[in-house]
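Take a look at this single chain in structure tokens; it is the form predicted on its own.
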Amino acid sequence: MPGTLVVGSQWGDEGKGKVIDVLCAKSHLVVRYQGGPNAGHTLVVDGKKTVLHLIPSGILHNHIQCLIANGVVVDPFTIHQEIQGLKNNGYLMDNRQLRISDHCTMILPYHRALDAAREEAKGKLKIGTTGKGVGPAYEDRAARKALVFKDLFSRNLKEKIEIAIAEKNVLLKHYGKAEQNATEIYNQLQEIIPQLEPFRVADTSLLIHEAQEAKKNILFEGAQGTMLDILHGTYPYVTSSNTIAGSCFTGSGIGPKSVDKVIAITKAYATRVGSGPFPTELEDETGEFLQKEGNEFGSTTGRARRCGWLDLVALRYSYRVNGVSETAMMKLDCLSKLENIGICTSYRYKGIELKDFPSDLEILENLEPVYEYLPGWQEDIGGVKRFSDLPENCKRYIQRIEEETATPVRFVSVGPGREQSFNKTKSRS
């Protein structure tokens, strides 16, 4: 049966973490395939914040199985922690619930020390990277001489610690660091190796065709967003992985066939954290206030995250290049209480008119976004439970981005809860 794939259409933190959740009220199976711990899904239940990092969000609803995929780069401590504010919460009573590949590629300590040595040695020409290692684990596995999830379960461990960090070692005497003990990070992870092996599965892209086999619904989790796709993103100022739909089927080891929906999370705003263009960034009143409604400090580094209108240059660019089905409208609620809301529709650069979104970036730092203003509504709709209830206004601006999308907007969020959300096409009781 094909799976439906969740994919952030913005610079991430777009709040596809609560969309996964209300998915899987009708899944069986949640699968993560790409990125780190550099994600962070914030999910708010019966009034009680969890924030995940490396484990699918999926993991709230006890019928669910969920999956770590190949394409995930795991740092064990993270998630052994994960797993351990999960079990003390009431979660994941279940062992099985939880399988990681053996084939994740590990993140340990000199990775995140080497991560942060670059970024420090960059001075003002920072990318605003996390610091999680994420890269430099990336890097290893390209090299082929990354530790897998299966290494920490090797005899050999050690010995394949003392290896990989070698070369690490030179690396951050260069830049001034301390460097890293092999013996250290060994004796940390006897730790909890013994608490992560239940685990660990041999191969996750079995698992997935067999759900697939017994039609089971599958759900497919993305990290990050569009915008900072290694490759199809605002390079460099990316992340160090392939975050569009694509990544899927290499990050689960599945075909193209296995997925039949696809669901871009589109914040109602723009955000963005770190460094990098972000064309439609306001800095003024209205962007403080937007990072005030909208609570836009990262789950993963606390960063404030820079606001500004929505994009929708950049947002048919997401929507291209991942084939995208339908939109999951989040934080609507966010912009209750102002006059005028701002879409940007096109880019002017040197007296031309843009309508696609440029792939230099030295055109994305330099051109001048065109608005179109829309009235707003000013008035509370976090207790709204069907499309029809909305004020007019914002029925409107919903209706503005599926024409300029082309894409209809299937699901609406109008408050953090779970139950703050609806199909745009039915009641919600």
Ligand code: GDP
The other form holds:
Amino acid sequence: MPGTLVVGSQWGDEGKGKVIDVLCAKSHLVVRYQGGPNAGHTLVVDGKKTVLHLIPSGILHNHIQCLIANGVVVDPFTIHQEIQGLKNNGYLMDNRQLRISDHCTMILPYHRALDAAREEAKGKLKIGTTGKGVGPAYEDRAARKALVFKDLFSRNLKEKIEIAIAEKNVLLKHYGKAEQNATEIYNQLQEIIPQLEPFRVADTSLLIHEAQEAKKNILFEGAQGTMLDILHGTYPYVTSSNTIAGSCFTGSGIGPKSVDKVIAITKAYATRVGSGPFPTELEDETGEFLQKEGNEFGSTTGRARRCGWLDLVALRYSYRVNGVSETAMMKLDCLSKLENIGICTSYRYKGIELKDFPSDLEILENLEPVYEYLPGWQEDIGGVKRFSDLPENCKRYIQRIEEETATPVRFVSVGPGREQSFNKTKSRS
Ligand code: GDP
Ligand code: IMO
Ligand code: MG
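Please show me the structure of the same protein in the form predicted together with guanosine-5'-diphosphate, now that we have looked at it in the form predicted on its own.
Let's see the whole complex now, leading with the same chain.
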């Protein structure tokens, strides 16, 4: 069963969208299975940038069928906007290209309001969420009171919103915020529901199963990154879904044998948006350099991303919890001007060397990274098409990461464009 899973191995924004877009050349189906409009996946085709939040990153290829499976939290207003944006640019001309599961959890305006109110109330302890209402929507799902996509088409929609909003208004009042109005939300929804109906499908897991039976190549597109996983990330500075590989099976409704390749999307350095521990963060001119070279500003919120050296302790942990089979190494070009490049190979805490990622937040916030410095290459690599044409020091950098993660790098990315990547063959030149 040819199933390939693409998963963010760090704190998100590794370049998952780009890898999916490139892998689409040999695939048939792309499935988003968790997360929601907190994601921002960027595709650059012929110099033109498209940022997707909910729609799978296969949508720019006419031959690809895109599915949004049960595990995703969908904001109907965001997806409506995204659909219109794509159509205005000549994409998604056939509505059958996109299918949204009836069982996706809905994000409605009161979720966003609650997300913002909670963050404000937390003050210095805020998580730094994207403010898209993702956390409150997943809370509703777990509490078994969420509205789901099929409710948009139900005759009782208004009543369902009224019931949901009654409790939310108590909470909003508690935070000193304006109450929300069910009729207003209902009326706003009426304007977009007819345009969303064509994308409706009862069971995306059945469509995946049929594609598997027909031996089609399926890509599963993760959102966020491993260190933001609700159970395995740097809790509580995480998102509200499981982001690790295992989440693909629950979110899509398929068995664990459906995937034969787990590709870790790994940026050549590290970034994080929002609060929380970030051991290799560089709060100096090198951090600023990485931010500038990598254009590290959020695709969803525009916030500046915190930047630092590649953290191999975190990466080894990430590869373990995901069961990674290969690496896609992203944004190597952003390191090109550096004389020396740091990689963190272990941590030191109270004089003790740590090789494994600590689960204790207290330790994470107070440890010291141990760096090894590798020589840079100071050569523009944006036009390189083969591994053998990379500067020797760049090859050495890749090989050092392969050693530390005990995992081969197969995909190498040297720029944002679709054409700026190549396969590193098995033989190491
Ligand atoms: P995602 O959320 O994992 O899909 O990643 P984002 O789209 O949020 O952020 C990745 C950013 O890096 C986007 O602006 C991409 O266009 C860009 N990008 C992806 N791969 C490369 C690369 O190899 N080099 C450079 N310079 N930019 C890249
Ligand atoms: P992609 O798919 C980077 C971060 C937020 C915040 C925390 C919780 O583009 O890689 P949330 O809104 O989910 O409740 O915020 O998670 N976060 C991301 N950071 N990339 C993402 O997605 C993210 N999605 C959420 O910045 O720290
Ligand atoms: Mg992103």
